[in-house]
Each structure stands twice: as C-alpha cells, then as structure tokens.
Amino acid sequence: MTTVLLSLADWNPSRWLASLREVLPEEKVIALEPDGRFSGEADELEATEYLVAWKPRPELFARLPRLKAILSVGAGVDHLLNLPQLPQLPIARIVDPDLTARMVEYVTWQVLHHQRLGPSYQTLQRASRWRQLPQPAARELTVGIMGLGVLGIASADILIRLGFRLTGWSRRAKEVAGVVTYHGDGQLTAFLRETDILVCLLPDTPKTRGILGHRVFSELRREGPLGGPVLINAGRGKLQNEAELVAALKDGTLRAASLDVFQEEPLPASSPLWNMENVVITPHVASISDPATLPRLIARQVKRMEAGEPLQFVVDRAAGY
C-alpha cells in the first residue's frame, strides 16, 4: 500500500485529508497537524513515498526516507526551493484550471478597479463628495503583464475581450495571440514605457527577487489617461521592492497600486502600506487551493507514478519555477 502524507502550514488538514482519502481509496493517506506535529506511528511517516505539502517544515524530510516525489498544492513552488534540507526528488507544482479562473478573476477585478477609477471615487466617497470624473476607455490603455505561463496568458486573452491593448514580458521568448510581446533584460524597458497598469504574475526565482522597484516604476508610462502607472502584483511578495514600492507611491512615481502578496506575511501592522488611500490590499487570496478540487490532480500525479508513467508539471530547479 502506498502512503500519501500531507503537511499544510497554515491551513486545517481535516477537508484536504477527506478529500484525498476520497480520490485515493486505496492508497493510505496522513497528515499532521499544522504545526508539525503527527499524532500517528512513527513507521507510517518512513512509509510515505508522497508528500503533498505547502510550507513543510525542512526537519520533516530526514524522517521520510522512502519518499518518491514532492507535490505541492499551490502553483508556486518558492515554499519548498526554498528549504534547506530539501532532498533531489521531483517536485511538480499545480496547474489547475480552478486556481486559473481564480486568478483570472483577481487580475480582471483590479484591473478594472483602476480604469474605472476605483481609488479616486473611494476618497471623494469619504469626503462625501459627488463629482464625475473623466472616464478613460479600455481601448485607450495599456495593459502589461509580467510572466507569461498560464496565468498571465489566460488573463491576457478576458483583458483583451474587454478592449484593453496587452502587452507581454518573460524571460524567455513567447508568442501569445493579441498580446505584443517582450522578453529579457534586452527588452524590458521597452515593455515598461508602453504600460500604463503592470500586472506582476513572475513566479519567485533568484532573478526575479526585489524586481519591483525604483528601476522599473519609474521606466513605466507617465503620459497616460490614468495620470501615472499602476501595479498590480499578485506573484510572490519577494519580488516587491517594499521601501522603493512605498516611496514610489508617496511620490507619484506610482499613482496607485493592488497588492495581493509582500515580503512579510502576514503583512505587518506597522507597514506603512495599510493606510495607503491609492493602495488596495488583499491578504495573499488571488488564487487559493481549494480541497474540493485540487485533490483529484493530486490523486492523478500518485497514480501516474505508481503506474510508471512521468508526473505532470515537474519544477526545473535551475529555473526556479
């Protein structure tokens, strides 16, 4: 019998466990406690072949030595590259089309926040002031979005529906239908100067961390109807310059910004971020696994394995995603 275990940091693991107990009937499912704790016998953790983890804590890998492959619930995979303890095992990241729509849905919703000019009419709103502004078209903007996987470019294609122009930039070459795209350190500014909202999708890798910062919001589109550039990061929080992100938006390098993610989260009280008024704040919720969903993909990757056949979605280390 093969043993699935699963270690969730922050989240109860009584749906999840359910859940997969469901799609696995066969198989022996486990789970601590979000705290590291396991509550079983210690030779059903030296049986694991599977760890379906978010955020492991890097101690638990030297109790596994039967393990096969690392499967992660989110489609991000910096929680584990980043440990230091971490075996030379598969590790396969989620593509699902649940956390797409999401995401897709997260993206829509802010990018629209701030061409109908969401921000300015909240502060007259507490003014209490009734005044029209001067609505900009989505034809008359430039939307750019950073990271071109499958996110970015299913973001891309609802944003074009609406009228908006795309703009793309990864690090390595891409053709997206609708979408002019750009790609290296070659190409970058020229990316920035057409855009006039950035939408931050790059996943956390040595060459990404601390990105967003002065270089690139001041290289970003000033002329625009909109009256400065905004960003929109719903990626990983390391890839935000914080004090250069925060500076920006006090000195009108950014008009405004939608912050899903940050370097520190819980994002903490003292951050200057919070009474921001050209700042929305979300707690890291753009795309959240679901237990409802996500297990079957799980389900499918052990059965793979176990039939011989190659996980889906396997991370390239050296790349980071």
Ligand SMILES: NC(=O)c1ccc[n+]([C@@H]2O[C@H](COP(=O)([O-])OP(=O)(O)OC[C@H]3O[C@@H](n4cnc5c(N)ncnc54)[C@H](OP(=O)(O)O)[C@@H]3O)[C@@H](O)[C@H]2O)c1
Second form
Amino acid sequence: MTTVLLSLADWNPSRWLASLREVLPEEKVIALEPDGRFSGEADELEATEYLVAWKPRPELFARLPRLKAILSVGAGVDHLLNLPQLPQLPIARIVDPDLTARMVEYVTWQVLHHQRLGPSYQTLQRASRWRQLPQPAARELTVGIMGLGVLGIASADILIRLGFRLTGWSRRAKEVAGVVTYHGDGQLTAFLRETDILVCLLPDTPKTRGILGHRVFSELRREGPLGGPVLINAGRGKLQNEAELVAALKDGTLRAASLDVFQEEPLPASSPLWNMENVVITPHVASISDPATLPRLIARQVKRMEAGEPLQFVVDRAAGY
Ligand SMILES: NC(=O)c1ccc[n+]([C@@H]2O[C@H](COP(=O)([O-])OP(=O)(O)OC[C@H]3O[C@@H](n4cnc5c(N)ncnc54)[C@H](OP(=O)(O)O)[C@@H]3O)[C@@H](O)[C@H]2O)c1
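Can I have the other form now, the form predicted in complex with this ligand, not the form predicted alone?
In what comes next, the whole complex appears, and the chain from above leads the way.
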C-alpha cells in the first residue's frame, strides 16, 4: 500500500484528508497537525512515498526516507524551492481548471474595477457626491500580462472577449492568439511602454523577485485614458518592492493598484497600503486551492507515478517555477 502524507502548514488538514481518502481509497493517507506534529506511529511516517505539501518544514524531509515525489497544493512552488533541505526528487505543481477559473475571475474583476473607475466612484460615494465621469471603452485600454503562463493566458482569453487590447511578457518567446507577445529582459521596456493596466502573474524566482519596483512602474504608459497606469499583482508578494510601490502610488507614477499578495503576509497593520484610497487589498485569496476539487488531480498524479507514467506539471528546478 502506498502512503501519502499531507503537510499543510497552518491550514486545517481535515477537509483535505477526507477528500484525499475518498479519491485514494486503496492508499494510506495520513496528515501532520497544523503545528507540524504527527500523532501516528513513526514507521507510518517513514513509509511516506508522496508528500502533498504547502510550506512544509525543512526538517520534515529527514523523516521521509522513502519519499518519491512532492506534490504542491498550489500553482506556485516558491514555498518548496526556497527550502534548504529539499531532496532532489520530482516536484509537481497544481494546474487545474478550478484554480484557473478563480484566478480569471479575480483578474477580470480588478481590471473592470479600474476600467469602470471604481476607485474614483468610491471616493465620490464617501463624499455623497453625484458626478458622472468620462468612461474609457475597453478597446482604448491595453492590459499587459506579466507572466503569460497557464493563469495569464486564461485571463487574457476572457479580457480579449471583453474588448481589451492584450499584450503579454514571458521568459521565452511564445505565440498566443489575440495577444501581442514580448519576452525576456530585452523586450520588457517595449512591453511596459504600451501597458495601461499591468497584471502580474509571475512566479517568485531569483530572477523575478523585486521586479515590481520603480523601474517597471516608471516605464508604463502614462498617456492612457485612465490618467496613469494601474498595477494588479496576484503573483507573489516578494515580486514587489513595497517601499517603491507606496512611493509610486503617492507621487502618481502609478494611478492605482489592486494587491492580493504582499512582501509580508498577513500585511502588517502598520503598512501605509491599508489606508490608500487608490489601493484595493485582498488577503491572498485571488485563487484559493479548493479541498473539494484539487485532491482529484493529486490522486491522478499518484496513480500515474505508481503506474510508471511520468508526473504532469513537473517544476523546472533550474528555472525556479
Ligand atoms: N494569489 C493567488 O491566490 C495565486 C494563486 C495561484 C497562483 N498564484 C501565482 O501565480 C503564478 C503563476 O501561475 P501559473 O500557473 O500561470 O504559472 P506558469 O504557467 O508557470 O507561468 C509562469 C509565467 O511566468 C513567466 N516567467 C517566469 N519567469 C520569468 C522571467 N524571469 N521573465 C519573464 N517571464 C517569466 C513564464 O514564462 P514562460 O512562459 O517563458 O515559461 C510563464 O509565462 C504562480 O507561480 C503563483 O505565484 C497566485
């Protein structure tokens, strides 16, 4: 019998455990407590072949001598690749229609919020003022997606149907229907110069960390109908330099921002971002991994590997995502 271990940091594992046991009825599925303790026998832990993980503790790996693969419960794998004692085993991430649909909703919600002048109307409402503002059409705005991967391409697809002009920037050259594409450091400026609304869906890697700073903000298009560029970051908080972000939002380099992720999470109460009228804050919920749907993908991965087939959605450790 194959043993699958759940280690979900501070999340409550009970729903994941129940769903995973349902889809893997013939395997032994065990879980660590949110505080990292294991309440079963040590030999049960030692038998673990698959680790299903969110932010596992680095010392866990020394207790798993039979481990064959690590399955991230998120699309991002920075929580694994940053660990000092990570074994050289295949790591797979989540690529799932439910997770993708949730991110597409978030991106579309925030793009429309800014296109329809949501921040300005909120300010007017607080002052009990009835005032109609000139409304830019979707076709007048270019949404630039930084990170044209699974989530970026799916978001672009819906935004194109709403009438926006779409551009995208990725590491390698790629063709995406309806999207003007750019790639690599050499084409970053050209991409930014066209962009009214910058949507960041990059992974956190040594190359991308801190990329959302003054240089990027100051190269965005300033002549667009929104009166200044907008940032939407649903990638990772470590991508953004928050001191430079706050400065850009104060001095008008950025007109507004929607932020789902932060350098430090939870965002400290002392952060000036909380009280800025031109900032929308959500607490890292753009696309939450759902214990009702994702265990099916995890079960498929375990069954594939047990049948001698390769895992899907394997992370490129050299590239960092
Ligand atoms: N806020 C949330 O709730 C939430 C939920 C899920 C995911 N996320 C974040 O979203 C990220 C993207 O997920 P995904 O499934 O779309 O990932 P993905 O399919 O791996 O796509 C990543 C994209 O980023 C590009 N990229 C990576 N490094 C780059 C670099 N140095 N320069 C330029 N482009 C670079 C990749 O380029 P190539 O196309 O050339 O490979 C690719 O287009 C995840 O890593 C995670 O951090 C956040």
